[in-house]
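In structure tokens, one chain follows: the form predicted on its own.
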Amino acid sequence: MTSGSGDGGSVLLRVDGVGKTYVSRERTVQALAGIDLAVRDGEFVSVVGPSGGGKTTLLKIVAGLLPATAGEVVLGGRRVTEPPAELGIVFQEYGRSLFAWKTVRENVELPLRQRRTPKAERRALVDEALEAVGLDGVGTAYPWQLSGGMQQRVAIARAIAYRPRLLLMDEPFSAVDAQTRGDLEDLLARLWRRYAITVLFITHDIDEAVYLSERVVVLGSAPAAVRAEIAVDLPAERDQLSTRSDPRFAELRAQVYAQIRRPPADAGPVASASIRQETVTT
């Protein structure tokens, strides 16, 4: 699976030595410790660790919804400070990112009329997006008519039809059944190379990151540090079936529970061919 970015490509994305701590009257929480990620543009990097151990909190900061308590975040050469104009953010909870009073198209409209997008160029952006997610005959119908699964295509549509740089995802696929869910995640693979989007896709299903990635970006518990970074080798065409029934698949769905499952004591770096700390450089 290859966006033709190349290990070439520049990076889009960078976090600099990010911390969040989050302080109250009863306690102070650390939730992120020193996070260093470089993304370059056009790669799927898939983010995995711990329940609670700080995925989502990494995301809000790179969408500019929180800030962090040290370090920066940059996009595109620019700092983060408020959600960037390029970005695009698919959460996990479609029902609620969805307006059940407006219609498929109106949802998926509604970004474009927010940066005034001119009403020929959005209309056809609009089309081109329900046509990629397969939703191009039910533009009409209302959000609350459709499947779960429906819902977090059009959701996506509203995403793509924006034209994002960068598109951040927050565990989007886990509230539907496993068949959609696979179904989804081959769209996702679809879009992306149609696109050449950059994506940061925040999960918990490890499998779903081997499958999805180029590259693997393992947190540890909270406060959540990165622990290995794996390059994923599989083919770049994948399906379902015979990608996941890969020996190369199995193997590195192993690396990946290995690192999660790795006590905070070892945390170091690992010295594996498959396994890479791996620096990028603008």
The other form holds:
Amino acid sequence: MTSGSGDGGSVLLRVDGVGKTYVSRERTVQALAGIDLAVRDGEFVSVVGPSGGGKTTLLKIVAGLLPATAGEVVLGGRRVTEPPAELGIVFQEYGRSLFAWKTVRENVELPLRQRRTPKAERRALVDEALEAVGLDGVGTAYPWQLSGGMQQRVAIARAIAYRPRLLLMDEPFSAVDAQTRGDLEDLLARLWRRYAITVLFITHDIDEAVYLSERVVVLGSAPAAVRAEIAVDLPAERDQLSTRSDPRFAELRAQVYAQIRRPPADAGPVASASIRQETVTT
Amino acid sequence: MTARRSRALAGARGVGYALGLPVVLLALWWVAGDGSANIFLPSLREILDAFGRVWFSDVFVHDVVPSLWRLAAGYGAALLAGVAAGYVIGRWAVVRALASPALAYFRVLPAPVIIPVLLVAVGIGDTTKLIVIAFGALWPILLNTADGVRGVDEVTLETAAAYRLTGWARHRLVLRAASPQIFAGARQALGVAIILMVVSEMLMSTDGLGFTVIQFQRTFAFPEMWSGVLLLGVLGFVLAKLFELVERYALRWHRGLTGRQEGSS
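Form predicted together with its partner chain structure, per the form predicted on its own context:
Now the full complex is given, and it begins with the chain already shown.
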């Protein structure tokens, strides 16, 4: 593995046998079937899987927004039962996640206010976060006055200003156009390095997962379990053009793709173990 | 220069449109009613004459001010109670299930019907009038608040929860998100409150606008009676405009938001 920040770090997030079964009067649906996952301090980990495969359910359980029906989530040594402090979150639906009645600045500032950060420090944090996402100068605008990509930058700035130990992102770039998406991916990669945040990134886009991450976790279709973990041994400095045309990038994305498409029938612990073996040796 | 001038022109045109029809109607009334021999339908000249005589005197202090005070107190109480109860009903499904049948009953109950009940139970004082006004104005506010609170976006709530916005911060957030609907209810309630102010004063009062108009009618002072009708219309119009100003300011974010969505779709 080449990207240094994650190596040897202590485990920040541990997901231990987390299962989720929705029970209603008509039927019982198992969304997650025992997910095991560990994310080290400073690591960038993506979770990919088919749509409707329980990725978002997993994210909500990790965020403490939804109780698991089996297993547990431990963040920084503490069991998650409610949204933990120092957790940043970015949803796909920026238009609904940002508070429409607050200006850009107030949106970024609100979690800090709630945390009772002193005013001067708060101002500095907000200024820096807006600058970091390239939005200095639009603080007094309302989110809806901005383009979709810029709105998602506001949501990212809000998370950054909060100085989270863990940043959860749920398909954050799925609702913007391709050009903007590339820009936002590169922005996120820069911020990850600049602030040494730990990122758990949910996406259905294999290319995006490989491009951004140090490690890709593949979930199967519902009830989802971890099918494989694939280490991304691409150079730490990544670039939309050269990285995506790197033969190794193509190999990795093919590996991930094969894991997702693998029929559930031969999804056994043996296959999963062999993949893990492979990632260690590469 | 030209931009300012065209804006001034547009403003003048707006005022022209707003005042055009009322001015024409008043002029028609003035001309058609002039020299009217019918004592029940006096001419506009007489009515305006009476208007100045009646309302720009101590009647204003003795009758208009008490009316406005009752309206403000009753409406204010309805706002507080309606938003608080609507919030609780909108937020918790259990409360909603418990309250729904009673709400369905009270929302269709015509508010003036409680006047005889209150006359017996509470008496003829100001309290009765305040209760009538507040009771009638409560339901539109309560039901709209409950709807608005219930409909607050789930992603908004999850974001708030993830950033640990709990307690008062969360209540404020939910109310703010529901404020467009709360304002819709409050606007409706303002009209109801004015109606109930007049009705309650007509039925059980010794002062106030409603009482004065009835009094003029009973003493065959018809121009004066008509001037009271005119004043109530003006009052309703001014209050509606004031409400609009407050709403515009409080919901400026929402107007822009919905305007953009409509524009881009």
